[in-house]
Every structure is written in structure tokens, then in C-alpha cells.
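Below you'll find only one chain, the form predicted on its own, shown as C-alpha cells.
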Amino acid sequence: MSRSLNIALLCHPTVGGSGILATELGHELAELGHEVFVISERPPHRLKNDHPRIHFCESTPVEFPLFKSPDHTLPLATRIAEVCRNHRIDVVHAHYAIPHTAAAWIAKELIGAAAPPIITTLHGTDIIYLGAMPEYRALLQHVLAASDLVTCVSQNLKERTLELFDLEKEILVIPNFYEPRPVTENRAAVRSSLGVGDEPLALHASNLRTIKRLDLLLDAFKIGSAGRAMKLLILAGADTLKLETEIAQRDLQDRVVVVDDVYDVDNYYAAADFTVYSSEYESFCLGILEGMRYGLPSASFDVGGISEVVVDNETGFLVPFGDVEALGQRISIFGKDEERRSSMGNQAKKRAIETFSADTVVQSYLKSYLDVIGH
């Protein structure tokens, strides 16, 4: 490449897979001599502001008496065109079609002939559930078709969007990906700051909400976890409240430790043994990922690109949605049996090292952002 990109990536400041996948893209993207405006309301979650080759342009909502909740598009498109004029960006990459795709498209408008391309990467919801609803399908549609490039995180995804929409353009799958950091805290005291002994300690993470099916989860841990001594750590990006109750509810005190707010996650997954999920949907699903290069095993539910991450048997258990006694008889298995759970982990880290790594990954990104703008 002769020269550094001017790169603005658009993307949620919280906890999801979308906006970790954007951050953590961007912090590559700025070790390899590219300059990366990450515009947003606010930093996102995991954002390195520090890193003198990205720089976050905030985008603020507004508030007005007529409208009934703050305006987020609108301001964001105005603030998308201003930071393309100012810093002479190559590529927009939006991450999230709603609102992003669509603000970069009204941004696009704005600046006329001199506008950037646009990538949209599609992330899950977005599309399985924004995507359906009459109030948002033909916007999207539209603005799929006005980007230059789109980019799914799953074939599973990929296929459920060309269902939803039609695009005569072909849809690039380009998986997640994720490099751990350095630990910063050692296994044993991360453990004994939680309550947690030489017990078997699963981890789930996640932003908490509905689709994540928490209830599902504690179920199936209740199961797993009877008459065994084993923790369950939640790192959670939202609202703990409800989950503590749904805790109570089951009598999970003990047994359960909810973590809220955390930047440092891989401290935690390094003092883990195994992760768990148990989502309706997930594209790809980041977190089973994160545990993976940790040498994780994962148990979960067979949903959307998840089998695309895990192989059954190998490097995780693969159970039916809704199924909470099959999910709850694998972390039984994970918890019982240190020899498997080590073995499974072991080919997990393998898998994720060689088909899911940053080097991997992020150049098929700069690849593409080469081909649509023409170099």
C-alpha cells in the first residue's frame, strides 16, 4: 500500500458484538499506519483514546420539545459529513445498518460528488429483527443497495439477509475476530476477587438483552451445577436489576457472580474454565470467541453462525435452542470433567488462532476498503 488510509468508522458505543468488532478493528487498523475517526455518541466501550492514530468524533443527539425522544440520525449524518470534508476520508465503514448505514447515506447526499465510499457491515439484529419491521425494511433496502460494499460477519447472516432483501450485489462474509490484550491481574487473584475457589467457573458476557435469554441460561446453569460445587460469572454491559432478581428467583446467589461495566474482559476469561450462551440468535457470537483464544470450551444453543465458530464436540457443545436440560448436562460434563474441558479448550484456542485471527481478518477489511475505492 503506497500510502495510509483515512478510515471513519461508525459504530454503538455499547456492549455488543458490533461495536467491540468495530473498536477492536480500528485499534488494528491504527498499528498498521492508518488514521481511524471512530464517530459515535460517545467513546465506545473498549476504545483505546489514547492511540495517537484514532481519534474519536463525538456525535451528539439532539434534544428538542417536539420530539418525543432524542433525534440520533440526523446529527450523526451532519457530523459524518463534517468529519469526511475536514480530515478527507477514503472510506466510511458503518457498522450496524441502523442508524449508521443510513446516516452515512444522508451524509453521502451532503457531500455530493466528492463523498467517500461506504462499507456497511451487518452485524445480527440489525437485520433478523430491524430488518423485518415494516417501519425500517425499506430504508434498509435502500441504503444496502446505495453502499458500495456489503459485508456479513456469517454465512448464516449473509443468507438470512439475502432472504430479507434484494441485492443484486454480492454480500462478502468476513468473520469476526478478536487478539487478546495482556492480562493484567493473575488468574488466582482475578478468582479470589470474585468469591471463586479451585470450582469450575463459567463465564457468559454479554449487553443483557432479551435475545440473549438470560432466563434460559440461569435455568440451564441450575441444572448443570446441582450437587457440584461451580460458579457462573456474568460480565454484563447493561442493567443488572432484573437479572438480579431472576437470580433470587432461582436461588443462584451463591452460585452466581454479575460483574458490571468491565473494560479489562480478558482478565476475566483468563481465570475462566468454559463459557456458556444461550441466545434465541447470534451471528457469529463474539464472546464464544473471546473464550476460545483463551483455550475456552463453549456450551450453547445451535443458533445462526454459531456452528460456523464452533465445532461440535471439539471445541464446544452444540445443543438445540430451548433445550436447558441438554444445555445444562454439557456444563455438567464441562464441570465435572477437567481432563475434557482442558482437551476441548486446547482445540478451541487451535481453531480460533488459525481461522479467526486479527492478521487474517483485518486484511481482508483493508482489501476491501482497496477495491471500492478504486486502487
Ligand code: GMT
Second form
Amino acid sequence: MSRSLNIALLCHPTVGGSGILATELGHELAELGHEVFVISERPPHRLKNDHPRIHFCESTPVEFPLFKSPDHTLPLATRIAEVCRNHRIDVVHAHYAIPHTAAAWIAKELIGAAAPPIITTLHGTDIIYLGAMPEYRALLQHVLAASDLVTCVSQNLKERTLELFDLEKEILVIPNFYEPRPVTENRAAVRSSLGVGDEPLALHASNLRTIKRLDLLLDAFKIGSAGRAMKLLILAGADTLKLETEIAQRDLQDRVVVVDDVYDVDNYYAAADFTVYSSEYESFCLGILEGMRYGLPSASFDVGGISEVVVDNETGFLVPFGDVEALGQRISIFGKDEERRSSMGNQAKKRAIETFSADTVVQSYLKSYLDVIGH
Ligand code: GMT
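And the form predicted together with the ligand, for comparison with the form predicted on its own?
In what comes next, the whole complex appears, and the chain from above leads the way.
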């Protein structure tokens, strides 16, 4: 390592791929000897707050009788400027543009000439959904252009970004990574705690947002599991009330297990047999990669950047968006053909290690930090 950097990481604390990726990046950077200042309104979901080089810096949204809802962005900008000044921050890395890049840009104005460079990593819905909204578009154009570097987690997201925004600087594609944590409970114990025996276990992990199309997931699972013993585990990072109703409407209560507020996801990946996703859009789909690292092949719709993660018929199955029959049929292949499942799972694990390891990806981020700092 050339020298230890002081890095400010901005991310959402809620369950979601961008916060998870930012947090895991923070852990890896801290392990490499860098000081990492995570600025957010509360400690992100998976943050190892007890690491000596991870410093959580709380930014408190302000509630005031005149405001209809609490103000998050301006206190965040003020906090970023304060952390930059107090800790001689070398680079501010904003994960998810709204509101982080805008807040970082305001902080830069507050600091003036001594302000550190800003790197923005786009994750998906910050561009695909919020970026297209007239309420944000002009501001996003301005602050993305003002970022010293913009990175995207897939080529697909880069292309979608360039369709919406006019950016002169090159956008760098740095894919996501996943490093497993030690499993703390053995496979048999986890399965038994879920009421799962020897039958194949499909896994879906998400925050259940509308874009994830849980309705299609359940429809496909119903088709794929018809007439055979199979279970679906949903690790839910959100309120599960609506989901429980959808499961009951399809009469799937005996075959679908929902667990919420999960921290130790690794135990569940190690206990499952394949993953299944049904999103309308995914810039990448970190959940598929997490499964791949555990030797789980995937079945999903071919949307966004998923085909950059999954090799169709080798590490997983990709079917056209909305074709629940086809998704169901792939689920049923995984359910009945253990040999296929396991050979595709081996390929998936190999690809996860070779292409999406922390070693490579973290070095790409570090190189980009040094480039913008000017070393
Ligand atoms: O997809 C989510 O629900 C969360 C979202 C986020 O930004 O927190 O995830 C996005 O970022 C992940 C990490 O880069 C990607 O793996 C997801 O594909 C992406 N989600 C979408 O594009 C919908």
C-alpha cells in the first residue's frame, strides 16, 4: 500500500444493495489499513462498528414544525464538510447519487479550495427511477458532472446513465464483489430451524420493493414447485405483511418461509440450493452474486445488468422478463436435477471468485481514489 487514506463513505443505512456494497467496501478498505468514515443517519445494516479503522459519523435529520418532513440532505452536507475538515479526508465516496452526491457537492462548496474530490458510484434506481424524475434530473446532471469521477456497477447501468445524462468524463464500470463471512450455524441446523428437510431449497433475498416483482416470483415458484417437494426461503429486508397476503392468496403457506431482519445472510446461503429473482430491473443483483459465492446457481429474468453477472445455462438460467412459465420451468429443473444444479453451482462459484472477488474490485476503487487525488 502506498499510504493510508482517509476515506468518507456515504450510503443509505437501509437494507439494499448500495448500502451493503458500500459497507463491505468500507470493511475491506479498513482491513487494508485505510481509515474509513461512514457518514449516514444510522449505522448501515451490516456495518462492523467495532473495527478500529471504521468510524461511524452520524448525520441527524432535522425535524422542525415548519418542515412537513424531516430534512436529511442539508444536515448531511454540513456533517460531510465537518468530517472532511476534522479528519483531513482524502476522498468522499458517495454511494447512490440521491441525496449523497448532492450533499457531497454542497459540502464541497462549504469547504472551498481545500475540499477533497468526490467519487459517485451509481447503483441503479438512483438513475433508472429517481434520475428520470423531473424533480431530480437537472440537479443530478449538475452534481454528476461536478463529481471528479462517476462509476457504475455494470455496463448496462453505464449505458442507461449516458442515455439520461450528458457527461463528458468517462464513466468507469466497477462491478460489485462479495466476500463471504464465516458461517456460524451448520446447514442441517439452519434448515431444520426453517422447517426444511432434504427437499431443494430456493432462496430470494431482497427489500421486497415493487421493482422486485414478488408477485411474479411467487407465480413462478408455484409453477416450478407443483407436484414436488420444494421450499422457497425469502429473506426480507422490509415489512412482510403484504408478502404474507400474497403467499396466502396463492396457497403457498406450506412451501414458502419468510425470515425478516436477517444479519447473518451467509448461514442461509450455505443452507440453500439455488437462488431465484424476478425483478423488472437490476443494475447488477448482488443477491445473485452472494448466492454464486456459495455455489448456488440462479434462475431469473434477463433484465438490466444481470447478464453481466450470470452466464446463461452455465452459472444460472436467464429468461425473458415476465415469462413466469419459463421461470417456473427453470425452477423445476433445479428442483428435480441435483446434478445439473450442482455442476452449474460449481461454475457459479468459480465465476464469483474469479470475476467478482474483493481483491480485484477493491483495488479498482483504490486506484480510482489515487487517480482523483492526483497521486
Ligand atoms: O435493488 C435494491 O433494492 C437496492 C438497490 C440499492 O441501490 O440499494 O440495489 C441496487 O444496487 C445493488 C448494488 O450495486 C445492485 O446489485 C442492484 O441490482 C441495484 N438494484 C436495482 O438496480 C434495482
